[in-house]
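Just the one chain here, the form predicted on its own, laid out as structure tokens.
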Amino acid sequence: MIPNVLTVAGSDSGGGAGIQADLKTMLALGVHGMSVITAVTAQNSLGVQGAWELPVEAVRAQYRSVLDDIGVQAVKTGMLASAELVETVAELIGGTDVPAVIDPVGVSKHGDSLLAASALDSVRTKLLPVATVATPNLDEVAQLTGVHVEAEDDLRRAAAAVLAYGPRWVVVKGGHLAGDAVDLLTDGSEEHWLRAPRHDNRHTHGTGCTLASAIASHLAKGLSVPDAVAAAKEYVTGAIAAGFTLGGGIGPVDHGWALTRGTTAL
């Protein structure tokens, strides 16, 4: 059976990122992509005009639908944009047995604010605890830890400030560093560095949720979290470097490269 993957986040108009990017990254990856959409955004490429966050009633609803009826092999999380929206996902995890890929959103590619400064603390202490994978690029381990990372000797620091908070596992991603794109996996004991060339394109719109969906993805799928982190690295990378123009500012990564090349190596 097409394992079935959950994302519950918010939606982007113009496809590039949010839940448009999630399905099209399940997709490509061979598992059912099924959703959740906690807000609504205007948004193309050249950013966010306008955001609306969903009733938590309609969130509960949409999550327990999916749940009672299809079920579910993992789950991700993106956009969540209010405390009591990070709280009622982060309940609703907690009483679903699979892994959770927790990406904490807190803006967009463009700089604008996907998530309320007053829901910080309920990341930190509702949401991250019930993560199996956190997946913070630079930006947001900042904003959730206070670490400031200029230099690949701090990823270490990063990992552990957001370990703290209870994840399983924390990918601290580095593709904001100078050099090669270099993410580091970590439970606290083991540690798996993932390096990557870096492509010279700038339509990346879309890496953070695309990379935390691929993760979920190859989880349902049944690879250890290691194997699912390095596998969704490759991925990501891949669509990266076909990352294409859409409107006039920073296109999307192309979810289907692998498709569109005929590889089955995924």
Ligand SMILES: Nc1ncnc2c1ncn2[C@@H]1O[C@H](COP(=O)(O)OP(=O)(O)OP(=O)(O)O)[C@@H](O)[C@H]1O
The other form holds:
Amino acid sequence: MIPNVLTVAGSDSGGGAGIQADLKTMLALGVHGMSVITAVTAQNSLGVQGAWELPVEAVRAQYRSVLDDIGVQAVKTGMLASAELVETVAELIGGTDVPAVIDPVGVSKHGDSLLAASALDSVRTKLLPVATVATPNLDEVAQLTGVHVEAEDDLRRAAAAVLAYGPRWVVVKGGHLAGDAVDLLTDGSEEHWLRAPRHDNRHTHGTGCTLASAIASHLAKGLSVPDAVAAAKEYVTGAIAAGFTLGGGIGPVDHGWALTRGTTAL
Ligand SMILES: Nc1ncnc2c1ncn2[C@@H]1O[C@H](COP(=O)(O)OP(=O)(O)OP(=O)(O)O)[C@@H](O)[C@H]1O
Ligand SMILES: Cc1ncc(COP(=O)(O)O)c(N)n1
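Got the form predicted on its own; could you also share the form predicted in complex with the named molecule?
Now the complete complex, all chains and molecules, led by this one.
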């Protein structure tokens, strides 16, 4: 049976990040992707031109429709926009007994805010505690914990500060540092350093959404957290290497890179 994976996130009209990146990743990794849309963005390779949240009851109804009939083996969250939606989604996930990958999306690659400043406390106290794996980037670590990462040596301190809010595991993504693309996965006792060569490609729209969805897909297939994160890192690295021009700005990663090469290795 194909595992079912649910993304709870915002729509990116340009197709590179958000719900669209999540569903493409899930298709590429051989799971059935489903979605709860929290917000709609008008977005392209140049930035976010507009964003509209959905009402809480629309988010609850989508979640219930999927859970009551179909069922899920893993959940992933992305853009949640407001404190009210963060708290609603945290409550829904808290009542669902499957692995949850929480990508605490704050700001888009272009610097557009995707989360109200008033929602940060709800992310810390309600959402992070229900995470099996939290996947903050360095800006999100700084916003949530006050820890500023300037070099690889700081990643351990950043991870400890996020773990203090209660996720079982954290992947601190070092994608915004110079040099190799290094991420640290830890649960506070085990440490796994994930290192890939940095691809000199500006078309990296959607990297974070893609990594988190890939982790959720592999967890749904029954991989352990360290194995799921290692496989997801390999997938996102390939997708970044194949990122392509789209519009006049930052293009997307190529979610289909492995499919079009005809490899079934993933
Ligand atoms: N140029 C690159 N080459 C190789 N790997 C990269 C590159 N940029 C980012 N990564 C990797 O991509 C993954 C996502 O990291 P990143 O720090 O870009 O997340 P993010 O900022 O949340 O993404 P997004 O921009 O979608 O919000 C990490 O595994 C990171 O190491
Ligand atoms: C709906 C939505 N969700 C997430 C992101 C983050 O992705 P990126 O940082 O690559 O812009 C985004 N831009 N849009």
